[in-house]
Structure formats: C-alpha cells, structure tokens
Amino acid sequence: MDTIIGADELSTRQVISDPYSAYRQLRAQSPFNYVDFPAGKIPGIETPLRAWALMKYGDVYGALRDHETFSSAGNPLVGKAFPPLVLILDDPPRHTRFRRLVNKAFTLRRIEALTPWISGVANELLDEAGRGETDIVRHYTIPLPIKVIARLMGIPGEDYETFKRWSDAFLSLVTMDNTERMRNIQEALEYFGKMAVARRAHGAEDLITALVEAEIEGEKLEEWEILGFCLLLLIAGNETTTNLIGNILNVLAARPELWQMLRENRGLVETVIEETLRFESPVQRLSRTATRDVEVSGVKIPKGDLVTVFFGSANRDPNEFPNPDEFRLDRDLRNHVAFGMGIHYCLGAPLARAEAKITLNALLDRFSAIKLGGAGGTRQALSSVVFGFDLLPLIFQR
C-alpha cells in the first residue's frame, strides 16, 4: 500500500527516488499549488518558491504545445541558482534562432554517420567492464553519453568524470549545498570559456566552433550565451541518455523473458526503448511560467506564477495509457511526452534513441541473459528533474 504523500513533499529525496506513488495519489487533484523550492536554500530566495503542478496527460500535453501561455523564460532561479541557459530557457524568436544554430549536429543523417564510432565506444566500454557483477552506471551509462556529446562539442571525452560532476551539481538544486553547487558550475563555465578562446584562435568541426563563429542578425553571440549553450549541451547531452539506458537495463534485468524475446526478434528493440521512455521517463519534470491568467482543468493559474510540467506523471496517466504501471509492448506510444512536445521537443532525442539502440544490440550480441546483482540498484535522489540510477549492479551471462 502506498505511503500517503503530501503535495509539499514532491521535492523530497523519497519522492525523487520513487515518484510514481506520489503521481498516483496526486494526479486527480492536478493542477494544485505546492512548494517547489524550500526557503533558504538559495541566497535571495527567502520564502518558499511555489508552483502549480500539472500531472494529467491532457494538461501536460496542452501546456507543452502552448509555449505562448506557458513560457520557458522568466524562471526566478536564473542568476541565483544557475546561470542563464540559452534555448531551454528561451522563447521564440530567440529560441528559434538558437535552435537553428545546432540543429544540424543532431540530424538523423549526422547521427547515422556517427553510429560506427558510437558502436566502437560502446564495445570498448563493455570490454573494459569485464566479467562478473558490474555496476553498469559507473562503467557504461555515464561514460558513453558523455563521450558522445564531448565528441560533438570538441572536448576530451576522457574527462567524463569531471563533466558528470558538473552536470550533477547543476541539477541538484534542492539537495546539494548551494556553495558547492555554484563552485562546480563556475568551474564548468571557466572551462568552456577557455575552450571558446581556443576555438576563436583555431576553429574545428565541432559545436563550440559553431557557436563562437555564429552570427544572429549580423551579431556574434555574447560570451554568456556561448557558455550557457555549452553548459546546456553538456548536461542535456548526457543526463537523459544515462538515465534512459540505465532504466532500460533495469527493466530487462527484471524480465528475463523479455530479454529472450529481444534476442529472438531485434525488431522489438525500438519498442522497448519507447515503452521505457513512457514507463520510467528519464526527465520527470521541468518548469514554465504563466504569461497570462489561464484556466487548466477548471483551476485558475494567475499570470506570473510558476508551473511545473510533470512528464513522468503524464506518461503514467491511465486516461491516456491503460494499465500504465504495466510494462507492455502492445501500446500506441506515438504520443508519450518523455522528450517533451512542441517547439521545445528534445533536440537530442534522435541521438539518445540511437545510443540506447546501439547499447541494446551490443549487449544482446554478447550475452544470453542479464540479471540484477547484489541488493539491486540504487535510484538517484539528488535531482527532482531526472529519474535514473546512481548504482545498478548487473550480472551478464554469456
């Protein structure tokens, strides 16, 4: 039986590590007002920061499609808890222009060209992981996506542990000491500042060069825009995929019959990826700001209020996905919102799907079965934004 969870507990470690009980209890009340961010965690935020929770599929889908009413700009934590990030915290026309700058790096054609290299990295990491019980997070799901995004950006993938530390610090708004968080973020910004200087002197075929050379309406990007873009690419380029792959492998380790089905029919690999995106969405929630007074499911949300869009809850809404807490391969998954919807649909979705597909095929080629090791996995509890594992010990059988 589910432990009773109050609305103001949505940002606690308990809910972060297992949000689905909270969604089941609270979805029918949505939209409701809750404490999104406690007082005193961030200098300058002396009172609790409240927001409206959207948990029903219809409300989430509607908000994601209506960027004029539910703006990505105007987050009160910008400049206090994190630096301004372009693209994800922008609305049109800025968003449109910035997205156009990096679109070509994430096209299906570019990803197909990169696939042999990604497969090589995947197999190299699996070779290094060795035999017996392996923490797949440390040995694979963290390094692979960071090495891939590092290659696209033109930074050394061997530094993946440092990059992951920066990424974790950025996302750990509620759970990490703010002084430590800001120290890590500043370290990251200084690093990308040096990379930008180097690319101005000697350009290369990478995203950082594209940013320092780009012009929008005849003007170069400002330094803070370049650094914010770099930070966003690093974080978004690894977190979603790290958590997606870990969630897939956890599902499969608990379902040996599904592993055998995949070995016999590789055509199901993509279906497993899509159902995992719905079932255990790697990004659980993001914030928006209401630009006008708006009514959602009969509830009035005032202009200027924060709104939290719960992707993970929408993807488990029984009104959209019957028996949503069951992992099934016979669903219509075209409308899940794991990668968002509308103009902010995840730029890196094709890359994340490709990395997951490469991973599954590499593992299916090598192993007849996988199962959980030790006491099972440990869910991350630092960031309310993402859903994944800190530790996932697996045993691979050849």
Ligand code: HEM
Given for the second form:
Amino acid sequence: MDTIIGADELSTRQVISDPYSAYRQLRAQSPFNYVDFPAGKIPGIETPLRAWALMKYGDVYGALRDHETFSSAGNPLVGKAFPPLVLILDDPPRHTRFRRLVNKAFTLRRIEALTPWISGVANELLDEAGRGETDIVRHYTIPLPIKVIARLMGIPGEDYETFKRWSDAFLSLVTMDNTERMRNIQEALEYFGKMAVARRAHGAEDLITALVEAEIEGEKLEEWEILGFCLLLLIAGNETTTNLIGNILNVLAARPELWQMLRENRGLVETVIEETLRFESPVQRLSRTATRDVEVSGVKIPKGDLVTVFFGSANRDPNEFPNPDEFRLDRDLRNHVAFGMGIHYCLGAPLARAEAKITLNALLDRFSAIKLGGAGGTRQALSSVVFGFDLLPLIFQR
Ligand code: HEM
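Can you give me the structure for the form predicted together with ligand HEM, which would complement the form predicted on its own we have just seen?
Every component of the complex follows; first up is the chain already shown.
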C-alpha cells in the first residue's frame, strides 16, 4: 500500500528518496499546482515558489518539444541560489549558437576515441573496489565520471572529492545552508577562472582551451559564459552518471538471473542500460517557464508561471510503457525521456552511455555474481532533481 502523498510534499526528503509512489498517485491529476520550493531557504525567496507539475508522458514530451512556449530561461533562482548557467538555462538563438560550438566536443567519434582511456580508469578503480564488500558509490561510481569529465576539460582528476563537494553544494538547494552553498559555488568558479587564465596563456588539447579560443560569429565567449559552462559540466556530467551506474548495479544485484543472462549475452548490456534509464531515471525533474497562456491536458497554465517536467514520472506512465513498474528487456525504449527531448537533449548522453557500458562489461568480465551487502543501499535525499544512491554496498563473487 502506498502512503498517501499530497502535491505539496513533492520536495520532501521522503519523496526525493522514493518518488515513484507519489507519481503513481498524482500523475492522473496532473497538471496541478504545487509548492516546488519553500520560502525562507534562499535570501530573496520570501514566499514559496509554486509550479505546475507535468507528470504524464504526453504532457512532458509535448513541453520538451515546444521550447517556444516552455522556456528554459527566466528561472527565478538564478542570481539568488546559483549563477547563470549557459545552454541548459538558455533559449534560442543563444542556445543554438552555444550548442553548435560544444557539440563538437561530445560527438560519438570523440567519445569512442576516449573509450580505451575510460576503460583503463574503470579497471584501475575496480582493482581496488572489487574486494570483499564495497561501497561502490564511494569507490567507483563517484570517482569514474569525475575523472572522465576532468580529463575532457583538462583539469587534474585527483581533485575529485573537492569536485563532489562543489556539485553536491550546487544540487542541495533546499537541504544545505545557503551561505555554505554559495561559498562552495564561488570556490568552484574561482578554480575554473584560474584554469581559463592558464589556458589563455598556454593552450592544451582540452575543452577549456577550446572554449577560451572559440568564437561565435566573430566574438569570443565572455568569462561568465566559460565559467558557467564549466560549472554546468561539473553538475550535469557527474552526479547523473554516478546515479545511472549505481541504479543499474542495484537493479542487477536484485536480479541474479539477469546477471547470468548478461554474462552469456553481452548484446543485452545496452538494453539493460536503457531500461534502467527509464525505470530509475537519474534526472527526475527540471523547470521551465510558460511564455504564454497555454492549456495542457485541459488545464490552463498562465503566462509567466513555472512548470516542472517530471522525466521520472513520464518514464513510468502506463499509457506509454505498459506495466511500467516492471523492469523488462522487451520494451520499445526509443522514446524514453531520461536524457530529455528536443533542443536541450542531453549533450553528454553518448558519454554517459559509454561509461555505463564500460563499467558493466568490466564487471561481467570479472565477477560471476553480485549481490547487495550489509543493510542494502541508501538513497540520496538532498536534491529533488536527481535520483540515486548515497551508499550502495555490494559483494562481488569471482
Ligand atoms: C546518465 C547520465 C545523464 C542523464 C540522465 C542526463 C540527463 C539530462 C537531461 C534530462 C537533460 C535535459 C535538460 C533539459 O531539458 O532542460 C540534459 C541536458 C544536458 N546534459 Fe545531461 N545527463 C547525463 C549525463 C551527462 C553528461 C555525462 C554530461 C556532460 C559531460 C551532460 C551534460 C549535459 C548538458 C551540457 C546538458 C544541456 C544541454 C542543452 O541545454 O542543450 N549530461 N541531461
């Protein structure tokens, strides 16, 4: 039996750590208006921020495809809770220009070229992690994506604990003291600022050099655009991939027969990754602003109101995915929205998929079985945006 959950509880720790019961109860009533962000947590936000929850697959898909009506700009927390982020909080034409520029750094070909290096890092981490009972989050799923993004950007990967602190601070909008949060974000911006200065003086084969040298229609990028993009990559590229890999391993630890199937047929690895993206989406929700009065599923949403697209709920909508709460390998997964849809479709999707695939293949090569250790995993409850584990103890069998 699901505990009854009200619309205004959608940002509580309980729902953040287990949102699926809330979606089951509330999806049919959506769109509805709810408290997205409480008052008094952030200076300047003195009344609760309300938003319209879009939870049905069709509504989420429609909003993601209609970026003119559902703008990514104008988030009221920008400047109060976090600095401006390019790309993800931009609309065309600026979004189009910036996206064209950074697309080049994330093509499938470039990611494929990086695969042997990622594989090396993954195996090195597993040499240490795969002994006895291991918290796979601390020893593997956190460091791997941070080392990868650090390499792409051209910054030393050893600083990954500091990176994790910065990215946690950014995401802990409701749960961390705001002064502490802003101090961390400032520290990150100063760090990237120094990197940009160093790359201006001496270029290297990395993304920060590409950004400081780039020109869009004859103009160089401004300092805040470069730093805003570095910060975006730190947040968008790490926690999400950490959570995807943790969610996959949790699914597999609970299904020993699936592990055996995968060992016998590696062709299923990609399907397991896609079904986990649908089943336990690492990004659960993000905001938009209505640029005009608009009707969604018969509900009028006024111009200027905040709208939340619930990717996690859309991916469990029974009208799109029959028996959505079952993990299955025989679905049509082409239209899941775990990486978004439309112009903001995840820039790092090929990289995230590659990291998950390398991880699974490395583990399948090494171990005949995996199972949950200790008291099981602990879900994160800091950020309503992401879904994953703080702690996931696993036991590996050779
Ligand atoms: C499993 C891992 C990941 C998931 C589930 C994920 C999910 C998403 C989603 C849902 C969006 C759409 C945002 C929107 O519609 O407003 C997005 C955008 C984005 N993601 Fe990812 N992401 C992942 C990994 C990564 C990685 C590894 C990187 C970079 C290295 C990355 C960089 C970005 C960027 C830059 C955007 C903004 C794109 C734009 O606005 O044009 N993501 N991601």
